[in-house]
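Shown here is one chain on its own, the form predicted alone, set out as structure tokens.
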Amino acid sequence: MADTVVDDLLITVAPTGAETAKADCPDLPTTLDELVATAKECEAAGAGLIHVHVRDADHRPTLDPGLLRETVAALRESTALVVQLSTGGSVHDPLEDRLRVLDAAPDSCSITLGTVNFGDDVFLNPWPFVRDLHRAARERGIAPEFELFDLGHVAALGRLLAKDGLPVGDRVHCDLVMGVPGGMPGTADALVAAVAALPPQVTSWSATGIGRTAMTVAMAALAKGGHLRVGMEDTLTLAPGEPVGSNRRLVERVVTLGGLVHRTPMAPSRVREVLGLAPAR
């Protein structure tokens, strides 16, 4: 995939995730009120898309259909952000529950292109499940974000598109998730290799650096014309010993980085165009 000149910057915020316990990080937004407040702050700071994991009343990850629908509705009512639900859930969620995430009718959903070691766990994404998610998302008009944790996932994306066709709007957006123990490292060299291997159908891509790789990945992605995902799902410190405190601070940091290379944050309406979605109603 050739380098392209990109003037605007799609900033995704991933505020919660499924791994960090509320007891270990009290600032993590796990209630619906906290999530909506975070979404509003991050939209004002420059985010255009929100990647959502949901927690239950005990702050534990859940794929409860009612809570997913309630969350999507609340975020749409309170913000203009493109709402993306994770179909990854936690590493322990059954595949059938993860497929039913689409019943909540988000604007977008994540689709991981293969199984990967995830720290001490295994994030299971069998090929038939990946194809089912891709087809179901297209049938429902939901824009996928293809999550690529390794170079094998990059190759799998090309295979998926060749076998099952393009997503809604004929747009292909992917996110390079880098620095997960078990996946590709969060280095500039790894990012360059992954971008070079992206299939030609890809129309936009972003990158996520986990933990201490966040800044390296962000700067490399900006240099290659990519977009960025940040948030407390992926990063809990701004610097060694300095807690993030809020998702807004992570968004503000990459807005500043983007400004140094003349990249302006995308409004949610522009994000919808990039993902091939119809304008919000």
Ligand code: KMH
Contents of the next structure:
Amino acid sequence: MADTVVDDLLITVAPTGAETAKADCPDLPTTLDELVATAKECEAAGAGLIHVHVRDADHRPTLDPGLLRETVAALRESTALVVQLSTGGSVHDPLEDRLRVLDAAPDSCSITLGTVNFGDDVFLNPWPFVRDLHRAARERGIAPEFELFDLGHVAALGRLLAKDGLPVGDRVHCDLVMGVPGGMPGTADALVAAVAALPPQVTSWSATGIGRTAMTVAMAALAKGGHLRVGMEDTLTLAPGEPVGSNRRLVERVVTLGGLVHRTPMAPSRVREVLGLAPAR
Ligand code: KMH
Ligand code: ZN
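Output the form predicted in complex with the named molecule next; the form predicted alone has already been displayed.
Time for the whole complex; same chain goes first.
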């Protein structure tokens, strides 16, 4: 894929994730009130899409269907952000529960294109499960974001689209998740290789670098015309020893970075168009 000239910038915020314990990071938004407050701040700062993992009353990751629905409703009530629910959950979640996430009817859902070692754990994504999620998302009018942790996942995306067709709205949006121990490294070289291998059906892509790879990946993605995902799911420090404090600061940092190359944050209404979704009601 040749470098693309892109004027606007889709900023996804992934505020919570499933891996960090509240006790280790009290700033992590784990309650619904904290999540909504973060979402509002990040929208005001320039985010257009929110990638959501939900926590229970003990701040532990959960895929509880009622909580997922409540969360989607609360985010829609208080923000215009495109709401993406994670179907990745935590490495401990059963596949059936992860498929059931779609019942909460988010605008978008993540779909990871293959199994990957994830630190000391395994993030399980067997091929039939990937196909089931892709089919179910299309049937329900949910726009997928294909999560690519490895070059093999990039190839698998091409295979999925060739076999099972395009998502709703005929748009294909994917996110390169780089720097997970077990996946592709968060380097400019790896990003260039992954972008070059994206299947031709891809209409937009973003990238995120885990931990200390965040800025390297962000700069490489901007240089290649990509969009960005940031948030405390992926990055907990602004610099070694300097906690981020809030998701807003991570969004503000990439708004500034994008501004240096004349990229303007996309409003949620524009993100809906990019993902092939109807305008919000
Ligand atoms: N929590 C990771 C095991 C996703 O949200 O789809 C998987 C993950 C990917 O975060
Ligand atoms: Zn996630």
